[in-house]
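One chain comes next, on its own, written as structure tokens: the form predicted alone.
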Amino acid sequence: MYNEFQELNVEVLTISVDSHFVHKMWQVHELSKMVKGGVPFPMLSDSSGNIGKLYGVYDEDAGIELRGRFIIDPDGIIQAMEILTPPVGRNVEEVIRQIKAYQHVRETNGQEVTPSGWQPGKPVLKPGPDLVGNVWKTWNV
């Protein structure tokens, strides 16, 4: 699904503390055989554990990073984060969902605004104080 992020104008970065050896391998041997020619985003390695560490997903005890997916804007303000523990895989549907709405919002300068499960099209709401106890009325359309 990588073509809709570059459509939507959204890099994408993967970090963990693997070593860009392992990172090499894993796009060998697992994801050129899941994806035709592999991940065409950077893998990058955070070895020490820094950058985990800054947005809180480094286990100091495992010296793992735990999954995090982070949505940043273009001013570089963390908008979303999602953190799950190993077992646990990722809605990248979901993670595109979100992206459309921030970038909805941003494009209209917050006076629009998207219910919960919003998808494009669908209707937004116009927070202010009129907005209060009406709800509803957006929501039932």
Contents of the next structure:
Amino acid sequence: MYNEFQELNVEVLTISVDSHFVHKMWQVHELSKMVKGGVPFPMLSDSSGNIGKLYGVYDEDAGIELRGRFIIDPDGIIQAMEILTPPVGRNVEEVIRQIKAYQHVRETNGQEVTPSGWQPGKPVLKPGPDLVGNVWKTWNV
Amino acid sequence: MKELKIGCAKPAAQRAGEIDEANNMDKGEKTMVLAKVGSKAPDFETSMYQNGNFGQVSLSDYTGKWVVLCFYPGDFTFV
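Form predicted alone already given; the form predicted in complex with the partner chain follows:
Complete assembly follows, chain above in first position.
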């Protein structure tokens, strides 16, 4: 899975209110038993919660951060975000699908956009006067 | 990645967007959320762990690359 992010030129950064010391213990004592060799990406510390506050994911009462996921493009612009409460985990396949779609849009300078559920190789839409009322020819359920 | 000097002080985020200014303005009663889709991601600098090493990292170190930034409740939680 991480290889796929690397092939797409994507850096994964994880972040929680735990210190970098605790991140090390988690890696050594648990993560390395779940993922061969441990997780390869940087594990960031936000012990003050200040970064989480900026991103709207810091829960002051519980002192934790919600499952916020932000896709940031090479210009530093947030293109997508998803925030889940703690008991439900995210779906990595959907993150990869969204990155591929945003990369396609960027590569075509926005000339081609991707309809709902798009996957690489599937039809794209070219916004313009001719497309109005004609989306059904390219995309239907 | 810069090398991180390991001290005994509580490790804390050293720089996080304009949050300090925001807190001074309203005395921390309300936190300003700056992250919005379509807008610049708020920059920050903080400590990190990766592959056995500690370091110091900024979001802006990754300009020119795609980044997935994932917050989660805490280490050793279950999901």
